[in-house]
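Starting off, we have a lone chain in the form predicted on its own, written out as structure tokens.
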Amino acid sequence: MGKADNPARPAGQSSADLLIVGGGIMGLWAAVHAEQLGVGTLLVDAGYLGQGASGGVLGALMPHMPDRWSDKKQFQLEALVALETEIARIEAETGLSAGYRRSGRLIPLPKPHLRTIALRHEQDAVNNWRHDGREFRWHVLDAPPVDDWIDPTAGASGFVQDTLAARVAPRSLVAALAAFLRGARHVRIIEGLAIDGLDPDRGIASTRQGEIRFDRCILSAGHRSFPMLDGMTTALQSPLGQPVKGQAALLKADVDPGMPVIFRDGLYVVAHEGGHVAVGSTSEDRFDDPLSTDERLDDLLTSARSLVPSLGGAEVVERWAGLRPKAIDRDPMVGAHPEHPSLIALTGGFKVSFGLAHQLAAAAVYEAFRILPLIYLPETFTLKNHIAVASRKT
């Protein structure tokens, strides 16, 4: 128990109270919560833990804008605040760093009307960015708050600095969660074993090594969850989700790791520990090769080097591409399947997975076993809502 099984060993009649399909960031956090609740759990991944989109390089944890407050924005705020404590617990248990830092975010304002909007958001943050005794700010500044990081001419009308945004090293967090689970009492891990068929009503998952029996199943296989859910759902007019390709790069640069994340027009520049800076990411609905990088990443690098002149000569040490799960209604997809109550979806997330996964996973585990306190999910996050959207005639 707690150690990764040898994939060559037949699964035979393996069984578990909870089967988690997929060992990305969502599935890992689900297994952590199951361990904390003492639920006998089997986590199965077709490859290795974090192999898919969770194995990227960017790690930006960005909050929604503080205006037009909603239950969705409140959920994200609470998750971003709680994540700091959750990661600290995993780091204390494992002795491993997840590369987390609440570094804040820096947004250049190239035009006057953007400054006007940003000034309104400044008061919105005072009203809305409060949780658990902590307050976070959205400051509008005339000049960058740090030297030698962002080109000062990029903000002709000023800059926004927020204190809520953070960053994490995705692979480091995956490694820390995996280390915690490999020392767990109630969680068993099998890597390199694909689930070929899933019958939630009979509680049987089929694999090349035999059947796995379960009482509850959390489906957290990223974009591969969507066709599995499609096949179990009647009356759909559209698929429940799709993969979206993202490209990013990791550069070697002598940069203070405490520098704020830079965001401009979909471009992120993230300073990490160890002299690394991540740049990303694209969002491609159409692609030929999901794992190759191309001129779209080159364009991002050009933009990043223009925005951060100190990156001009920085060596690119890795170019990365992968597929992220985008649900039909864009928001995360969590909850029991209305036709198969023992099957709980835990996917979607797209660009926000790392900031919300711990809370979404807790909601999935608690719902699976009706364990209090149940975590309130915004309606648009629920599997039921996504099914309703996908069932509408187009």
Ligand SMILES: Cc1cc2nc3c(=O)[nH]c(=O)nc-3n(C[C@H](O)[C@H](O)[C@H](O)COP(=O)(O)OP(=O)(O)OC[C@H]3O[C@@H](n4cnc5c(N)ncnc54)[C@H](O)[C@@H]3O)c2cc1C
The other form holds:
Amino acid sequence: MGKADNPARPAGQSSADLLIVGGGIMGLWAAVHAEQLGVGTLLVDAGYLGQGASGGVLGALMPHMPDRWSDKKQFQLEALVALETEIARIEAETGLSAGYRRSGRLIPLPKPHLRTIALRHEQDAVNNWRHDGREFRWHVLDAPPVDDWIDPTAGASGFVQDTLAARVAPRSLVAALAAFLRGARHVRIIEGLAIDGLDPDRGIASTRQGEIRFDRCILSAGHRSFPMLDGMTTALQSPLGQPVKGQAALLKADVDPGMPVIFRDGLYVVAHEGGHVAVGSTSEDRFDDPLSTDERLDDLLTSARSLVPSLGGAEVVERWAGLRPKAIDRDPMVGAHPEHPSLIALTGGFKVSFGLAHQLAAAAVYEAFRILPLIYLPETFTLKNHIAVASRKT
Ligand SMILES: Cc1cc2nc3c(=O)[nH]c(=O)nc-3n(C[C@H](O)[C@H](O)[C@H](O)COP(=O)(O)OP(=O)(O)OC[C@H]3O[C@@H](n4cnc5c(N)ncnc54)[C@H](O)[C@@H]3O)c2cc1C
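Just the form predicted on its own so far, so send over the form predicted together with this ligand.
Below: every chain and molecule of the assembly, starting with the one above.
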């Protein structure tokens, strides 16, 4: 547990300037920013840090396509570039590796028309994938740029190699952030305590151990944030979001960890450090058991092994499933609640949380305390936008 040092509040676990509900990747980064700003913070998780969707195995950091540029794509580009520095800082402070590497991405092009589209994107990347003195590329190649990785026949019309994509080991990053926070001056952590109710206007969170008082609350409880927000929002016609189950697996394989992430039709193959390769993911709106794995994962593994022949005999060391938070309008859901301004949402990262969480969390913390300049969020990312979408009559 981090040390208590909050001059504006009495010491103890029952009050904080900032209460963060949920210690997944979103809540952890929010706590890091709060620490850096010197905000007295209490981070509370119902279980242990990273026990939710953030405790998975995949860790692909995938950019959007470089065409039809938008403020949303620009936000993601800046986040993906900044993440490298943010992680390096946490690693330097803690001495722990987050398993981050900008290993790039390979996309096989099985049909000629896909090559035509990809060639257009080559120029789009030259125009758009540049930030902070860095430039990234989307190359169209006839053959894979590396040997003994992707099956060369998978790309009958070539391959895309992008140099912006990266990967991180989710559990290693969670562990590094948690270690940073355990040594923090302004952040305290309580694990194993669920927030059962929130009254943001009175600044009270209820738990089985009594009340926690707060000035501001960041709600980063993953998919569990949605029903909590639904309950305090008037005139909704639909829920603000839903959980989407995903299954993934970790294999032990003698593979160069610098190999690019492979992506084909929702299948990811991610080489990690230490002789591990992750394969994912299913996307299931309906499920009986949120944490079980089944034949859908077997099918993914079969596809992965045919795409990457060197995985043929690789042992599966873990099968894993989790629930992604998908907001009603698909984009992340961040920002102050229009009816309860001291409550700030920080969820909805769906399939791309790991590449964005540090920037979204900074935006949430800055907004919570009106620290200027506020970090710009694309309109579709705001809680206000999601509420507007969920309030439309269907
Ligand atoms: C199979 C799979 C593969 C994925 N692959 C990728 C990928 O390659 N790249 C990528 O960027 N993303 C990926 N994702 C998505 C990513 O994992 C999630 O979007 C992300 O982890 C969500 O983080 P979060 O902090 O919002 O939620 P979570 O990690 O779920 O954290 C929420 C936390 O809140 C706590 N909590 C809940 N309710 C309460 C309460 N009432 N009181 C206190 N605490 C509470 C929970 O215990 C939990 O620790 C994948 C997800 C899955 C399932």
